[in-house]
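The form predicted on its own is given below as one chain in structure tokens.
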Amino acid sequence: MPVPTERKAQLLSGNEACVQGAIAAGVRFFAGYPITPSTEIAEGLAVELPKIGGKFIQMEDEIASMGAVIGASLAGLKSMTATSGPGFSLKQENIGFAALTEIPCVIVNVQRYGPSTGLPTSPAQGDIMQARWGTHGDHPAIALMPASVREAFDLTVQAVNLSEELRTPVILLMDEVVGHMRERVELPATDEITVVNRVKPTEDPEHFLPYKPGPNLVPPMPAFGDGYRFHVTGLVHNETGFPSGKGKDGNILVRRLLAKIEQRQPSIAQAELYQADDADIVIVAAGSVARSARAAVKEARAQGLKLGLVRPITAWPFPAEAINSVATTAKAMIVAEMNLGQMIIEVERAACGRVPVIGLNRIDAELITPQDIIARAQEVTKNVR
């Protein structure tokens, strides 16, 4: 399963197409645990990293995988791990400390049914709060939603290209339905995907002070091996690497870490606005509940009712931009996702109570269904004409 070298339509599901965008954006380094439903990530690149000088590992558990994607990004492989609740639980403590020790890597959480070992196949997304808050402290947080097959490919490689430029973990927050399905899809040829790596320092080695930030935040970065010493903590540190033990070196750090996020959100929070210009209800919706509601939204206007959808694809940051200007202009937004509330909280903090933001909530294991969007739209109109 090789990234063609020119465009090729091929047959596969979100997993597979995740597979393909991480080897074509240079991961060269995977540690996993199986687990259901993200086992296929791990079973793509077991067979396809081997061919081109890569490494697979099976660790032992989810704590330990998480460690050996920090310790081989640190020895300079672009590195990822996938996996799903439970194990997205597990790993938090290690996303700690490569958010703070500014450690590339990759995160693919494929969302399931939880809490705990919950329904093992069945889809939800009740991880979107996890994905931003889940590790303790303030902390820099990019999670991506893909909704389509190609999306799940392109996202991979966005996701390595943001994880290496800001020397930050980001997440690819798929879900079941995503990762299992198949699409009919056409990749880009390998030469027309954007590879970013990692910048590398140019002093010399005795003067290289390894968390001095260049000027857009982000400090060069040696491997383990390149003639650099440098010290790695998850303590509080200064710009040398040794644990400070002084809060003014925290207040510094912390707040660096998330401005050289924080700087760029313009760019790298997206959503895709379909008919919303013109929508009297808004659906806010991510993943594969988004595909329902663009089904929803076509059936609606075909009745007459004017639906449109904000698909908001990075969870985090959080593209409140899109969903504060299309609450000037609707009469009510209607948040449809598989949890009991977790997008929701955003949508009202972006629409300023400009407009009613209501719930669709499912957590019976149970798609949303387009049916059930026209349904609580119908009804939200009773309410506000």
Given for the second form:
Amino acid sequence: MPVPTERKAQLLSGNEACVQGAIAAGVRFFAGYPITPSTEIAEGLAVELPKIGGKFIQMEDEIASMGAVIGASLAGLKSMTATSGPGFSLKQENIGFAALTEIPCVIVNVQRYGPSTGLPTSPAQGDIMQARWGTHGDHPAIALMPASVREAFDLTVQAVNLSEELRTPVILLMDEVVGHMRERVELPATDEITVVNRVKPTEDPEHFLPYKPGPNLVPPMPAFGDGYRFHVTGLVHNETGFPSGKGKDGNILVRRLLAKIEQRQPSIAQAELYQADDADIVIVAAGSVARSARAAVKEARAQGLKLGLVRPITAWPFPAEAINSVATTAKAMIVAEMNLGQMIIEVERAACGRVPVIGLNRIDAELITPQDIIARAQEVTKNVR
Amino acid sequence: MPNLKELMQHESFFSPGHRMCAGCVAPLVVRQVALAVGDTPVVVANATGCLEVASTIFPYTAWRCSFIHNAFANAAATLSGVETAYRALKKQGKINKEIKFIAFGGDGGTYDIGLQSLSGAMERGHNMLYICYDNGAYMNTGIQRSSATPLFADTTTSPAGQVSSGKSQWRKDLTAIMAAHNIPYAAQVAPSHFMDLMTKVQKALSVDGPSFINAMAHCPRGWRYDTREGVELTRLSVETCYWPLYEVDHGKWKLSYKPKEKKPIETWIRKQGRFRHLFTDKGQTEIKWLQQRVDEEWSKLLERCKEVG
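Could the form predicted together with its partner chain be given as well, to go with the form predicted on its own?
Next comes the full complex, this chain leading.
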């Protein structure tokens, strides 16, 4: 399954596309632990990485996997891990560590039904809030939600790029449907892919401060062994990287961690709008549910019901601007998600009471269908008129 | 102990009708354990794994006893809580019954992710028996390597190919690690030698404190063998000394079975698809290494058991 140098149609699953995206983005280290429905990513990289001089390690659990990913990133390799619900929970402490110590890394979470072991082979979108608040303390969060196999490729590349540019952990929040679904895809040729590499320091090692931010608030990052004194700790540190034990340093550090994402937010937060401009009812749906929503929009419009779609591509930062753009034109919004209402909280926040926001939720391990959406839209139409 | 035929008349805590694969040896292990336990009430904790998944498919269950499946990593920790509460209730006079506590985990849930919680439970000295059914890989998620996977076995995360000969590490010696906790009883068993297995389970349950049993449990899916041959292969793992039967009783190492004639490792691996890549001209070196390491480990064990080789 080598990354093609030119465009070629292939039949791939989302997990396989993620493998190819990782390789295309320059990931050369993967540490993981088997867990359904993400295991194909580990299996794929176990075969592919050694062929291109990369390394695959299977660790003894998810805590160790995340630790190894952080270590490898510090040593200078673009690093990634993949997991699902229970494993995502175990990785959280280290994700917080990576956020505080600004270690670039990508965590793929192919969401499955939870909590706990739940329904391991069934789809869900129950980790949207965990992707934001899973680790303790205030911290930045970026999470991308692909809705197709091609997008699993593209967003894997983007996740790696963002993590390298911003020195922060980035979460690729797939769901079981996208991970296991097979589609015909044409992946971009190598020269069409933008690859971002972390900025390395240029000053002489004598005067180097490892946590002195650059112009984009991101400190240049040496690799272990580059000749710089680079002390990394999960304790609050100042620009020297050494623990300071001072609240005022925590205040500077954590605010900067959030600010470096916030100032890039307008270009990170993404959403796709489909027939949303003149829609009476706007469906908000992400990941695999957005596919049903798109079908529902087409079908409903044929029946004379003006539906539209806002599809958040980034769960975090949430694309509030896209919601904002339709909040005054739509008569109602329906947030369709395979959980009991997580994304809806953000939609309500962005809509600011300008439009009724109604949930459509399923947690019976079945995908929300276009019929579900149309039925709810018809019901809502009756009530808002 | 009554003979097998008499034991079989008994209703045990593990019933037939579960949905483990044809040719899977894990349920044989559990069945023999259950027969050895007899009528004593038990609480079973089961780590996530094939056994847990395929023996508890709603609305059926194969377990005629109290049963808890928590997560992958924490069967021993969960049972620690149950056993401690039981002791407290017993002390208060609220429970008078004699209850035994048994945890089952596969090699993934025992050698790898569950090792920390197992080690903690053994060190604290809970009155429990932990049984690992070792099928040498993550079979439930589709055959990924574990730290119990044999050297050179082909798995989906240690794939054999032009460059790689499969897994490149020797398996973790978990039974020795457990013995090093200085627990009263640790043993290695194989269900092909069922009297030995059942005797060891009874010994393990009779000691005061924690005990550990590591059971060889072949997997037809992961090892790729004819489903008829499960028990025969289990026997060969013992006869080749890849999986020696022994016990560590209050610190004393004792060999339970010494093959009259130690069979070459080739007789065991030849029947398994996961070693197929070794049966080429190039693979001869690997087979030789494998044999060498088996011999080394066997002599080490003989020495520990003060046996003459």
